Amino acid sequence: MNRLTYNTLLTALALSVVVPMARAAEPANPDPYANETPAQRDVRMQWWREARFGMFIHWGVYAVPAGVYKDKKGGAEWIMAIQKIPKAEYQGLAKQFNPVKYDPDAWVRLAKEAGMKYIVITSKHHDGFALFDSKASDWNVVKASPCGKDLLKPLAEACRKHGIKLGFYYSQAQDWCNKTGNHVDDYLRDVAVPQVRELLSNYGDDTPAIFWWDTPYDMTPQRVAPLLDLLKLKPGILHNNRLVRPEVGGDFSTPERKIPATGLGDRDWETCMTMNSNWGYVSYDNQWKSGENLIRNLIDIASKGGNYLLNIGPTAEGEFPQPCIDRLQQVGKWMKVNGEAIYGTRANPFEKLPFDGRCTRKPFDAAQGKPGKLFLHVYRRPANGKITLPLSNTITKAYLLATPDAALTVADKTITLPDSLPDPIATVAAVEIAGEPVVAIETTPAKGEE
């Protein structure tokens, strides 16, 4: 207590007044979305959700090696940090990162030829090398490397040009080159929060409309703070779970590489997956997924209520590999066909399905005279060619997403497919119903079926 409260205690307890004593000051909740109702929180979710699919990309100094080291095969891009290159060679690499083929508006027509409403990219992985004009670090494209420029500043402008979201992966805890030692904080208040400040500033009003934290390690609630105070400059942005363990904050979750079995509940989530094993480029990786693959891990991730968010490693040149552009244009032309299924749709609503394949909803809408809608993916036609739906509503039209104009025959909840099924990866069945779907039988609807 300093002099001057002192001596104006002891003169109020002369004059038997009582003077409460003030309450200290609560330190501001740093989250913008603290006092968030659960409908403007929809309201801000809204695009995300009805986008479904989205774009990742892993870039930066590990596409040089590859995945090779010394003659050495592993690590991608964590390459540096798995064959314990030195410090100083592994930053010498960025001498060749020089990505002359880099065409952001060529990448972001691709993404929408497939179908894709969001591109996320590595603006910092955890080798620390920014792929933006960063002043907070010369370990950048534009200080450290022949090529020079901002590689986001043109993709943002793609983006904008092609009506797609941009959203920046940041990793604020690991960094390899930018962190010595034990130094959080340090590094945190040195690059971490004056780069981030950078990103959420330098690419206009609508980008990036994503921030996507990757690791928590070593960060604490006191540690998050300013990180998460930045995101007040971008009012409406998103944010991911992984700024702080527990994993539980931010927007929605990220299961990486796999699919929950029966979603997340009420929860918001995304799963991130690779196209074939590895995030950055490595030139000897060719698992890749089947076309066939990638169309049903988006039909099985949407039925469940989540967002399909498939990775792509540009080589250092800055191309995307063929194999991606091969798969991506084959599920762009399923998308082309089926993608009302796909789009703002809510989870399967049957804890069972009598047919092989997947289900999701569009719910009735009421006001604008739309009908419920639920839509079948069909796998693999029945061996009678019916489908009965354990429905109590009334199903008023059934057809294809391929032949629109050609009603399917219905009879009460039966439903007959053609002889043949036009898709043999996935045969979309729209089926209208009167209000919401309501299951017959069953007592307790699941997000999905496992």
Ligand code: FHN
Given for the second form:
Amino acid sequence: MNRLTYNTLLTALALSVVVPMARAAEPANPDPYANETPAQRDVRMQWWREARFGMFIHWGVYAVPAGVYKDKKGGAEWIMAIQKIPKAEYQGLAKQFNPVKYDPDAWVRLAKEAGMKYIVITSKHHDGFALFDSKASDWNVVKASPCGKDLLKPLAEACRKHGIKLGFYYSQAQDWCNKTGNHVDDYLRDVAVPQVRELLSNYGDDTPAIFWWDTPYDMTPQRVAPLLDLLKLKPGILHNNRLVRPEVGGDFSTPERKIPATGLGDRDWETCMTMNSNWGYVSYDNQWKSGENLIRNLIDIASKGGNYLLNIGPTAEGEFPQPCIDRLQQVGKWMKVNGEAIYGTRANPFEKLPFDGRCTRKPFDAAQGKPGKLFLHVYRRPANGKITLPLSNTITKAYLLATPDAALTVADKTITLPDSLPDPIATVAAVEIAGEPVVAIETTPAKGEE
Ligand code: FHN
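Here we have the form predicted on its own; I need the corresponding form predicted together with the ligand.
Shown next: the complete complex, the earlier chain at its head.
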């Protein structure tokens, strides 16, 4: 074999070894839950599915104009964009953002008394103003406002004290002050990624429990990869579907201001909703939803297997508007009696309910020796006071959650309600059944069988 052929062979041999090693290794999937099993996911989601009810808080410099700028009404948290306020002028408003009445412990107690189990607060909305101390941008509450202190830290401490989970909302793609032009990649590199790292690192091992992305404009899998990867800083953290479009990823979908007619199948979901007509505080917005409406929304959402994230827009001084407090207390009063029919429940098993109301349920738990329970949320008492359930199961017991020691009359599949119902908004009857509900399919009798 001549020298040339020998060298050629050696080179080919070397390349046959080197090339595979040199081939770029497949980039690791940035999604921290890419390899999660359904059972692992159920464990991670359990507290959130149990919670069913949370508080959304939209708070920032936009609470200063509170919907009015130079005597013109329009916009809440979007006022800068809607009223085309020049950046320097808008940033000047931060000099008036001094929440001297901010009492995070009181906020958390109000949420807890309402029956809420978690809070999601806007750490940075589209205007770019951060409610936290950030090294990535001076446009934040510590450096740009007389407040001069991080507002998330005391809230995290109050949530920890009262056993409420805390989540951070973060607008990862829109930023009207920090992002110049369309340099989205520069913005992500210089502001969004460093700030998300700060939010995931600086508020304790348990905080945030949720990351709530929003408006994924111009987001691509490549652009969001570093943000997804950062979630590994908080093992077990939940995040929503709004990091990137199509909004099908994350741990739960987020229908906004609406309740899906029949839920979203097996997908976890959370309806976020304003208490009046705006997310951020608007001084003249008195379109408050009634307490009855809010309670029935909560029931309706739980009966379809979802969570309710109900919004508060605090004032620039750091207070919840009184109509919000009144409604939170009214919902809390109902939850004190009926929370068992909401927390940790699953969707209504029936095609059609034989009464005016909704149904939630808790599964039969053999390990704990707990019977299956149906919760009938009765909005209006049937004229004859009777409800016959299309069930094959045996009904072993029935009682109102308001009067658990007073058994209701049960005759086969029919329960008889008291002459008057204790709660005009929704009276809940708990119906214990043997096993998981087996819904009797209503069949119209064939010809001649009538
Ligand atoms: O543009 C935001 C809006 O201001 C608000 O934060 C809602 C809450 O879900 N999200 C976006 C609109 O979908």
